[in-house]
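Take a look at this one chain, the form predicted alone, written out in structure tokens.
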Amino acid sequence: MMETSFDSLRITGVKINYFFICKRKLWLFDRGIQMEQESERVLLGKLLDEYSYPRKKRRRVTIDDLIAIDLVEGDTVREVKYSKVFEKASIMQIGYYLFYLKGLGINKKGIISYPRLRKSKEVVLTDEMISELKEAMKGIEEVLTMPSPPVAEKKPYCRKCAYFEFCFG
């Protein structure tokens, strides 16, 4: 039996992902300041997601208007990613999907696919990952209740971020 109430789990997979990449981006995204539609990198990722695995039928499966899984195939959920740059965030995102599904009584295993690299990584939901996800969910709640965004911290990957001009322009 899981301790976390699903009523309090109104966190999307994208927010889990952003929490591990940039808390400021998470806060801005939550407030509806979404710059991704103008980003070439985001567009490339969407195209890759759309055209990878064309024979798979269960694509973009949305559950509870909260999590959107790229592919569901048998006992596996799959997330398609453009690159491994934010692998930790990707692992936690799909781990969150597995955790959420487990809370619904559905046990699956996860795979992150990098079609461009022709590589995949299996993700297993462990007790350690569940603890880390619970901490992340608390952290997300803290970030989202802040009255203003966290201060911009310049990181090596900021230049490629859709929010770069917003944060540093």
Second form
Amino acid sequence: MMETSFDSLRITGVKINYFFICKRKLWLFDRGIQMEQESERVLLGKLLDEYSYPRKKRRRVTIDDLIAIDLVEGDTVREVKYSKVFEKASIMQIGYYLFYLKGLGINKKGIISYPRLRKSKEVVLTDEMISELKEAMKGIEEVLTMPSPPVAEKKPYCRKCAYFEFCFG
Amino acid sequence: MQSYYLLCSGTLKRNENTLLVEKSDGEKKVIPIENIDSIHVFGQMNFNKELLVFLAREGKPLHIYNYYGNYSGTFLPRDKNVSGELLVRQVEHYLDPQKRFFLALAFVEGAMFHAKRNLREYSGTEPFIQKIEEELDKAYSATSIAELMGCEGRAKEIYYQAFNLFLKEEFYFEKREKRPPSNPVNALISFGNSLIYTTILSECYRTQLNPTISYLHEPRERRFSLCLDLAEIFKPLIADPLVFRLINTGLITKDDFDQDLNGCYLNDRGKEKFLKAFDQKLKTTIKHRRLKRKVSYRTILRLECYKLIRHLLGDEVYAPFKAWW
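Next, report the structure of the form predicted together with its partner chain; the form predicted alone has already been given.
What follows is the whole complex; the chain from before opens it.
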């Protein structure tokens, strides 16, 4: 049986995240149609990432140019998020990091941190999550091989997205 | 974010993480970099490499105009918005004659829509509108870009001919002349058009579009010809009504021009008046029907770039912007 492999797809953590938020954004982002530099919210997220946990040393660890972990400490990897709105997507993103590391023979736990909310959430890689991630990887491949972007569908959170004016203007 | 138009002379430099304008009379003005959309330099300005590096880092274009107010060039910072995919599709739509014609016609259609809309504001222009419509009809059945360009050129000539019906008598206007502009109306139109062009270039730069690949104009023109294409739609929407208003309200008078052997040009006072009105116009907002939020004319220019991208990506068929109010 053919397994979806990490190598042929070059799936980044961001793509996993986008897959669970908006497939159209995933497609556009993959083709270099990026809007993030225009968005104030994205800038806020970046600043948050930069200025939270100033005492931690291992920040933004990039592996194989595919996964970029915000913080590594002991047996945990940490992803810093601005809000809980897309929690499912965040869980799958960090789950993907754990899955990827596991493939390299490294076992870690994940933590999603919400510094603004003073909360965090632990993520453990389960078999169930692994199969869900494999499904997602197949799904991403399907989206990215489409010749045109998936049709825009208006969702409640579209209005705050950096792509809002692109999709609906 | 806004455009800064510098008519003064002096020095433009980086000051920590802001921009500093030092006028030759010693007056200093600080502009926070975040507020800047683009900078337009009309006066005699000195600047150095440090400034350009700073502008590049912040992705802010610097447009330069010569003594006469004509566009000279742009310092366009290193492009961070690159999409190979979009470039390939832009080229695909140029190389395929049918696809190219579709877009070229759309730009002409948008241009003529706004031209007719301007004329409709004034009485006695019906015969001109009708003649423009005839040219537009011919454009629809044209079989080549050259033929389309012919229709567009004739339609525009008719459009300009109608100006004498409603412009103040002292601004009588024989025909459109660009190099050099022969009289005040030509000078105003040229000035307005170059501002539209640079504003579109600034907006284009914030997208992944390659400004050199165009459809109505030939990409061979050694200019950012995609901006020329898009400018066609917006010159009669944004710039021309300004010209009419400035003349007919007496805001601009004959004293605002310098005339010499090289033609007729706005002097500094005239440029200032025009730029003020132009900037105000760009900031004017309209309730966008699809976005259901207020957008400025400047944003409408950006949205037009987005529409073109959507068309090129096979997402949504392009239709030129047509003012609905």
